[in-house]
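Quick heads-up: it's one chain on its own, the form predicted on its own, in structure tokens.
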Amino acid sequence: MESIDKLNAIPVRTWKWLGVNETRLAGRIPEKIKYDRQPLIEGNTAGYMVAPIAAHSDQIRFMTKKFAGGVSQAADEFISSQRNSGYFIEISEDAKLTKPLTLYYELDAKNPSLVDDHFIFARENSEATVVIYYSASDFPAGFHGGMTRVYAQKGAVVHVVKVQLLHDAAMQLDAVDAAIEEEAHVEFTLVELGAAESITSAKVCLNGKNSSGQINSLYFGNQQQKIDMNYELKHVAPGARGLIESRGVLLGKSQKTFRGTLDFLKGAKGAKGRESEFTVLLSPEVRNRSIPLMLCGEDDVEGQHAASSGKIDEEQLFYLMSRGLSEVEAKKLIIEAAFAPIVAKIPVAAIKDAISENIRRRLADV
């Protein structure tokens, strides 16, 4: 099918000539192909239920009214209609899952296209971590379209980790979305290290009093890679707390667009939001664009933006080289240290090792 336009639209448009109001998937989306490699699911044996998402469409339809929406309405409809994998995951009330619930997806020549749609329903005072891992064999021209929604009832705590290590020639279109009720907390940790073109969205609605949400992201662009991100925190209720933390590296002729929005709606008294983005530029030919945006309809709120980009700190580099490291080794150490706080949030050792290996391979071009 043809590509999808008007993706990752910024909530309030700016000058058109800047080219940041929205984006489009440049590549052609493949026709629907059945995905036969259903994910291996690991986790606790009690405290949760996993079922095909189609069996819970009516229940999901009722809850989706509380969400902000994904990459775009057209993209959401595409994923819902074309999905070839997807699960409804329900965490039981008061259940505390001690092991992460992990889904492993892999693209290959027989399964080149994956469109997965997941819905996580965390009942009151439950706790769970869900990890979704996307990898690829040597098949290059894969496509991934995904959507993961989380509805957290009062007092629930949910951590969703999505790690994308697709082939450097693949395409990705992915969205995460959360609706969070009173005293609940949802955290997303998003790792984008593969695909020639990656368009991702993360939207969090802090609907309940004293609810909290966090978006952590890690990206690494090299060669001709294009990365487009749109993150939004909607502070709806009193005392809501939101945090966005993004770290990345750009090499070669890669391009990155980051949209980060803190939105304080009328009635969100005492709400606090903070956004931090840090990008290391390792080539004069990269294109780095950051669009921090703060919207405010309530006077009793606190919002903070912090965005920085630049080369590796020369003093740090000199210090490490004075201790016997080569320039390349010193650069690798500095970048790995910058990524460490986000990588440390991934609870599966094998996936963490795969991320570290991928980063080291990419740093070979430094």
Given for the second form:
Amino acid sequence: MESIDKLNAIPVRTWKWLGVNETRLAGRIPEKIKYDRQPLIEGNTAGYMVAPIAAHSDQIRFMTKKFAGGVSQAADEFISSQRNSGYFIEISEDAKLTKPLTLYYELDAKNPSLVDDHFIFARENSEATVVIYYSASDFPAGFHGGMTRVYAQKGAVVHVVKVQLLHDAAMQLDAVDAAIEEEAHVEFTLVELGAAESITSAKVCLNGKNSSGQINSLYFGNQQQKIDMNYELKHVAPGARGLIESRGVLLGKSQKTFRGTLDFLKGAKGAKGRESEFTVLLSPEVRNRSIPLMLCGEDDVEGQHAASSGKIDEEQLFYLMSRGLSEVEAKKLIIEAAFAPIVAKIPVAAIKDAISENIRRRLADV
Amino acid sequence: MEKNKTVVADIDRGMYDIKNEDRYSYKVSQGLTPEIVTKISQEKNEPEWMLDFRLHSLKVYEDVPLPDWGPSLEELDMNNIVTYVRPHTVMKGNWQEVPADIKNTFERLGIPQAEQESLAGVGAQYDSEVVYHSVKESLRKQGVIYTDMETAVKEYEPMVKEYFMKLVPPQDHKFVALHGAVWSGGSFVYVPEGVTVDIPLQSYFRLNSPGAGQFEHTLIIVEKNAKLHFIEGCSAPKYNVTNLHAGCVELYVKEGATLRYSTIENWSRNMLNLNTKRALVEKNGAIEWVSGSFGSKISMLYPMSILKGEGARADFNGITFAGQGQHLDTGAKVVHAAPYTSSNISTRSISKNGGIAVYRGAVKVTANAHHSKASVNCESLMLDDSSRSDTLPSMDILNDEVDIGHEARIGRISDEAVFYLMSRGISEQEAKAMIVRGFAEPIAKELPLEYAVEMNNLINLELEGTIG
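Would you mind giving the form predicted together with its partner chain, to go alongside the form predicted on its own above?
What follows is the whole complex; the chain from before opens it.
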């Protein structure tokens, strides 16, 4: 597959000159997709079952209609046809998993290109946390294409954490997609720290009455990094609750495009959606684009979005510096504090540390 | 409290939909060709360069595709639109001399009431040409020029040539190219350096002939440290044939100058209002837009402010009310192209009875525009569940010394607020109407009194009798 365009398209188009209607992958997807280091979580333990995704194709096909789709239809097809990893994770009815299921992927010279396709099927009233971690050993570049779908049945609670710490020269195309039934809750926590070019999508369909969905996102761009995000919360059923919370820092010549859509469909009576986006700009050469859309076909809803961007508050900085901190130290502290609520959602200590370490290292460029 | 459906009936537009008998002295054949464009130019005795410009625009028009975003314009068939209609009366300097039927319509639209001592002048456009015009003697003495575009092209040719469609070039989009080819009528205002025009200048124009498009051009130049308030208002009678309005407004705000541009737009419900408005603001200058969109079938209107000089400022206050069969896609664009510039966009939209209200906006901060501030605030009110309200803002920021904020909110009239007002002895209907008026208040208070009254009346009429 060569580079593809029309990725991350917004649901309603706007002026062409803004260049935000969609994006394209500047790099090329490698011709040979190769990855053999499969994470080890297979098995059938009490409360859940994990199996290679290919074995459950039929079951998945039956549920596809409930989802909104990924980065683009072509990208979704590419992932399902080229995948070299991926699991079907089924959480049993009423099972409450106390420990997170964690998948570690690490790209290296022998395994430079990963295409993973996961499906999490949370049965009624189950609870689970799934963590997927992408990193690279000392190896330049790499490619990751992926898709993670979550189907939460009545009353299920699922938290999916995705942490991307790929090499600075890597390329990524990743999607998460949730279909949520009555009274169920799905939360995505998405951390984007690596890759030269990262195009990600997160879509949540609140199909069931009183269902709720949340997207937490954290990103850090420096050097020439390009980060492109397309988040969508579809409030379909009455009483649906949605929340998007995004925080990020841009340094160097990095570029970011954030598209966040709150969609209230007719019939979603009493639905509430909120979206907030906050970007700290730390270099005069960054490019920061935000397109927070709100689409509404129902009167009995409450929708709200807020976006802001700018420098670190001078007064905060001054206060900390008056307490003896250097400017760089003070900035680090402020940024870490801004990120803390999202980092706190990650249940694996080692991953939390890796994130903190990465942020600190990159803030040294400030 | 039980959730009551809010049903708001359509306004009886009575007086707005009165139409005169179709009496015009000259009408070009339907469709658009270089010959028609040449004819339009010849009829106006225009200089050669203007004819060349028109023909160039026509070429651009043919090359540029229709937009691939926004409301569907498929009902538009340019071959069936009579682009130019000249009314059967020539320019008048005195209200008494305006023909009775035209005068009658204007009177019913409330023009003479607005023509008060305190108002500087009225340039009322009937069909495509200005029929009535007056400028107060005191303004003339100050060197203020206020005339129709046709006269300006002849009498102030060098100035018009320098500015005309330089800010909004025909290449911009299809309808502006069309405008460049067939423009007719409109106002020209020039305020010399240091002059403050302390009474608002206003122009009221409207469409009358079936199938006629209106392509008026407004060109305003406010020189250094000068000040002006210009009011544009429009209303057209209702017809079954699709009506197109593709006007163009170019505003040049020089160093330290202030221009306020207010519009209450109330086209009849068959109008396609594809208007282009743009302001170029120099150092420490300010543009203040006040914009109310009530009428038309489809509107695509996004006044743009280009903050070119250091310390330039833009304010935009807009209200959009979309009722049955209306698709009003409105908003604002701001480009911060210099340091220390600031902008403030505040919009309110109301949709009811299947109406579609869309806020579409853009804020761009260029790499050199450090210490810029921008704030965007959009609020939408849905009066029932058969309507739509979308918010599509966009921000593009290319440097870090900025302070950019955006907020949007959507919802319905809160039951708690209605309940509270009712507990104070106000009827449910009045309580809801009160809330809607309060919602529109931030825009109403920016308008001159008589326009604020007109807007409030419009809102009251829209809500009357059937709410609750």
